[in-house]
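Presented below, as structure tokens, is a lone chain in the form predicted alone.
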Amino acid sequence: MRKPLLQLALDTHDLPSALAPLQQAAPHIDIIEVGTILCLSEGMDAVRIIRSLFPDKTILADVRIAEAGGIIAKMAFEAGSDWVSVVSGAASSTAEVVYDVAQQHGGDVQIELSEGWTWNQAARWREIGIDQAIIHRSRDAEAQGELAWASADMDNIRRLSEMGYRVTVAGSVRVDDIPAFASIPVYIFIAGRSIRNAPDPAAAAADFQEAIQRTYSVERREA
């Protein structure tokens, strides 16, 4: 099982408040997420500027496309993003158009699995060619203050992986959550506030990488 990547979600209201922690944490980050809020507040300029500052990093424009897929995807890729996101509630025709645009730009697509998605949809996205999915901690569990990931979440990650998906895990992920995924084929862990708002974002990101390395190196030795 491969070692998961670490993604930093920049869901801030302006670019300066995103860049300050990013510049500190960047050496320990694999993927930079230009978050939905930042995309809405700063537009594709946020993607352009972050691309110019970090030319070697993978950048996700978390635009959560629901419609006008070809136009929005083209804007994001031309601004310098490597990946874009599509919400699971979008029509399959929209997902297909976004995937086609991504292919034209050498990019990729992540399906954001919102509440109510179905396995039939998941099968259709794979038929289109999409092989990245983002799964969140149970919304109900978060709302009720439950910090542990539900067994249903873990089962969904396994099943999606068996379908050929590379699965990203999101939803208030903390360093001490990582060991619970030791036997789970996670592609990416997304961290946001736990790194951005940390007194030392670089140290916080390094802690995540250490936890990921420790957890998955143990899994490899046991396999």
Ligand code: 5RP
Second form
Amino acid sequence: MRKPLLQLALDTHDLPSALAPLQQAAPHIDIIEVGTILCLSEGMDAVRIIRSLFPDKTILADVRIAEAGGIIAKMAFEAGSDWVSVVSGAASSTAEVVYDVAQQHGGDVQIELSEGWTWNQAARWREIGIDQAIIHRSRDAEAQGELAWASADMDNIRRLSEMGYRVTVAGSVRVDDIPAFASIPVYIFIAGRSIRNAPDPAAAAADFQEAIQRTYSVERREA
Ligand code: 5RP
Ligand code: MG
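Right, the form predicted alone is done, so what does the form predicted in complex with ligand 5RP look like?
What follows is the whole complex; the chain from before opens it.
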């Protein structure tokens, strides 16, 4: 099983607050996420500036497209993003147009799976060509006390990956959560607050990489 990548989500209200932890953690990060909150507060300038500072990193703009897919995707790709996100509640025509724009820019699309998504939709997105999905534990569910990753999440990751998806895991992921995913084919772990709010973001990101390495190298030895 391939070792998962680590993505740092920057959901801050302004760019300086995002850049400080990013500069520290960057050597340990595979993908930079310009979070929804930062996209809304600073617009695509946040993507533009982060791209100029990190020309070689993969950047996701977590713009959570629900409508006007072609326009929003074009804005994000032209600002320097490699990937954009689409919510599972978007019409499949929206997902399709976003995927087309991504292809034109050499980019990619992640579908964020929220409550109510269906396996029929998952099959349709694969037909469109989309092969990245995010299993996301919502902040709102977390605030209501849903703290552990459910076995239903693990089953969904397995089944999605059998359909050809590369599956990302997000939503208050902590370093202690990683071992629970042993034997689960995760493509990317996203961590936001666990790294950003740590006293030492570089050390926190390094801890994540170590936990991923440990979990998945044990997995490889047992396979
Ligand atoms: C929130 C998001 C966040 O980017 C994602 O949840 C990662 O951040 P955190 O680890 O702080 O939850 O998309 O809706
Ligand atoms: Mg996000």
